[in-house]
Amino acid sequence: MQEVQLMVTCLCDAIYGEVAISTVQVLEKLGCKVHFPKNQTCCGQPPFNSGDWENSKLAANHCISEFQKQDLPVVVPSASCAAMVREGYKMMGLGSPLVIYELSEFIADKCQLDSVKTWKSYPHKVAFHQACHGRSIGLKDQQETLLRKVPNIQLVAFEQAEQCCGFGGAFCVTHGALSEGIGLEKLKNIKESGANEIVTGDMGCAVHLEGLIKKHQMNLRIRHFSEILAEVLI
């Protein structure tokens, strides 16, 4: 059995906590262990989006000394968390301390998929957002290639896939009308694709385009890929 830790990132903790349920629901059904921290807390991002590396570091320090004290991969549902750590500290002269995954190259690196045997159904067609950091830290096609594997599954092509949805920290804020114009394009692209549904793998990106598909009154549903896998993995 493999023993991992969670971070479970501030937006899970605040906003999105089935997400951190569904991951470990996940891990636990390919076989893992988790481990969960209870004195984590953020692993610095928001400080450094903003330039304020001072206080970045006390956040980063926590988080490496809480992370450290067992010898075990962290496993993180966040493309953007998982940069932080292997990027942002070493910008910081903090190093890399820490073995960090972000969940689908967890899944695909370490698990064997081949040990489930059954797949339940999910009919519906969704439109797949790859997060901008998740292409910073090297992901290819890992998350979608996960999807492909639910059975009956549409996942539909639309225009301008690659743009980012506009939110980008900090500058959703600094910036908040180009923000929500580059969000709403492409909101645009996915409702004429005929999707129903958007699919991400980061939680920054669904808080973003879920607020505006409210304030808009749009017909479609965000999730994060942990929570269909942890639905039809048996």
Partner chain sequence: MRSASASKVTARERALKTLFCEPPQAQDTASAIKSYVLDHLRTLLIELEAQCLSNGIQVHWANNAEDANQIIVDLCKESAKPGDVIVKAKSMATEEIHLNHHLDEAGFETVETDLGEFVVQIDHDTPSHIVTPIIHKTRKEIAASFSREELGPYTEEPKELTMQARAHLRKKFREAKIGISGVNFAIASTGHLVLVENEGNNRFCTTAPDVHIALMGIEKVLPTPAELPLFLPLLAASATGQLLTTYVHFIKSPRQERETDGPKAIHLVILDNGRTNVLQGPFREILKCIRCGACLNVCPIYRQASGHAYGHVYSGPLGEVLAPALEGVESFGDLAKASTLCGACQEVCPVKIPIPELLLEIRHRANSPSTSEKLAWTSFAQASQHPLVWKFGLKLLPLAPMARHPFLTSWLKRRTLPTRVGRDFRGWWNERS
Second form
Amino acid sequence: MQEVQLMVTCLCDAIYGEVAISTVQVLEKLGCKVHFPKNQTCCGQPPFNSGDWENSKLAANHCISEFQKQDLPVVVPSASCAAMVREGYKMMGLGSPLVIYELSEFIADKCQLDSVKTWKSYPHKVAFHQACHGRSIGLKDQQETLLRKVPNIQLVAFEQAEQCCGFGGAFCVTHGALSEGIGLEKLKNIKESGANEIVTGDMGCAVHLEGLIKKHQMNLRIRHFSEILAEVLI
Amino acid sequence: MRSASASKVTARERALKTLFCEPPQAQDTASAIKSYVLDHLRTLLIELEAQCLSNGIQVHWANNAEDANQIIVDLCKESAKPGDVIVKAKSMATEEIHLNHHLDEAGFETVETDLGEFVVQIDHDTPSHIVTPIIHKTRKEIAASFSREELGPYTEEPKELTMQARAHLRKKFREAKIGISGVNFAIASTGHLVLVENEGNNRFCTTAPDVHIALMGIEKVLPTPAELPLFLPLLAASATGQLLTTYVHFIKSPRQERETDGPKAIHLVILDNGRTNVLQGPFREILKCIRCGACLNVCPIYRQASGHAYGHVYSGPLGEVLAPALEGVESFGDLAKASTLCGACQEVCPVKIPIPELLLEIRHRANSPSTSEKLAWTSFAQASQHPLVWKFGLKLLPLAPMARHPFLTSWLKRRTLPTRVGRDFRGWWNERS
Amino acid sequence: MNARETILNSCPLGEPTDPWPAPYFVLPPGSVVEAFKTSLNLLGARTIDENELAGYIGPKTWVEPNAGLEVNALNGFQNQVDLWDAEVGIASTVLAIAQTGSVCVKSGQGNSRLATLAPPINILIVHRNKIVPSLLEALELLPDGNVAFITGASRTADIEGVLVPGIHGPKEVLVCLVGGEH
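Which structure goes with the form predicted in complex with its partner chain, now that we have seen the form predicted alone?
Below is the whole assembly, all chains and molecules, this chain first.
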């Protein structure tokens, strides 16, 4: 049995608990034993991206020490956090102290998906939004490939699918109008595709898009791919 | 404007696949060659200078914009008098040093001859894109400008407007005493100045007048012509989705005995203007840039904001790095914040410049947060080191609006406050174990 | 220290390094002549034969001396018009590239740069046996002197992205193929 440590991410810790729960359930269905270091907080990305590396290092060092207590790979349902630990730590001179995988990457590389014989149907029209930070860890189409395996799911194509949602961490508040414009453009393209659900792999994109969806009272729901997998894997 | 940028994106991919078996390998090779160039710059520039001199091209060196402007104005005064026409081809280096302003001050009639740059000039505007300078203008606006300048009867038809410009600029080419251009690639081993373009104005500027002055940044040198089968199509595909630009000029020497046209004198001005500083610092990779504009076309911020919002001649992701790199993170460091770090720019970059990493590095070095931002990150870092404080903080999240932090105000202006949906993870985990 | 020395002293000399791997080009299938024609068509240029070329000869045609030697119809033609005012320019070329539909023109020895630039219609004479597959061969065979590659008509898309030919140079480029293949 593979043993892994879950990095829950700030956003799932604070808001999207269901995503973290689904992540644990999916990993367990795929035969993993999941550990949760309870003293974990944040990987340090928010201040890092804003240029405040001193404060980022404080958070990063805490993160490293908590996950180094066990010599197990870390799995995180966010390419953005994975990129921070893999690339950001290197840039700050902290090296590569942790082995970390984004969830879909871990499933593709380390799990036997075929071991799950039955998949439930998920008859929904879904627009898949690929989070940009996957680029910096070399994530390709692992998330979309997983979704394509789900019976009866209808993945719709939409205009400029490859474009960023406009979140960008602190960017979404320091450059609020631009961020909003990019986000609304994304939502408009998705709406036009006929999808009623957005699926993504990063709750950063989700928290921004959801805030816009609710403000503009659009009829769209946003989910993490792990939530769908947790529902359909039996 | 957004759709124009987007269509260039797909044309770019199509062209790259038509040209190269593996486009990413072509990009990696181009990047490696540019690394070689930066690592061997002194050797290559000395070789280039020697070749140019032996081919009859005069070489001048300029430490900064001021010197470059002085050199060029002095050269112009040698062969032209106030009131004479100087025709200019599109060149970002001349934009960078604000050359037109200095030529105007010296009394010359400087005429931009690239259609987009021409419109920018008659409107006293600035280019908003390094390849397509008037992407921000509509045909109606251009029609109004042409009619104001009495270039012909009022029309909004792009074809007719283009023909009016053709007729007007053709006269200028015929009159011009001096032509000024940039350089896309300068070949060290042969001394060729390689210029690419689609319109033909570059060819006129470097053919019709008796004197040609070319301005190049030190990083434009390539070792040999053998690098061009890679760089020429890579530049064309990345810029406009073409396999090759309409014109590629290999300028080797002033007019020779058996030539019937071409300039009688060619001057190459080699410009530093901050580049050697960049070369020795953490942002040196940006000097690999070949000014294709692909990063602008894919950038969500550029598409939303347009080039003028950047407040510098270099806009888009390239400008977010190059402006602070050349002019200091103190003055232009904030440009690096205008990015979601999505990485689309790095993906399309023909020479694989790690733009997001460079932006992070600039943000770090500028580290100029507002007091409220600094306060936010300090409290964040404190909480992140104390799990109890952290967990307590999470519980207080619904009360966040009371903090009245500018970040939250900005968030709430455009979005609703995120609220917890479903179960709390820590509660769920504690219950099951 | 003068500017030259200041700049050069701030630039690295560099060490010898390994050569970089050559990128692999997609080569056009079939004969280079056919591939060249296909590329030209994609550019909106087309090929004409010597008969059609003869139809372009008139008082406002400007023929390069070298071009006159290559095509019978142009033999002995005397230019009557200033090149700047010509409506048709007929020029010889030294190379052509199948992959991109480009031709290479060389200035000098009877060849003028303006001949392929100033007249609104430009006819380029290309020898079938001078067509090479790709830019790789073209750069290897790059002639000495002031040369240019021309790929289709002069064009701009500066006004709202609408493609308009003939902004400064020729509005129409025609290619007259002469001679046999290798």
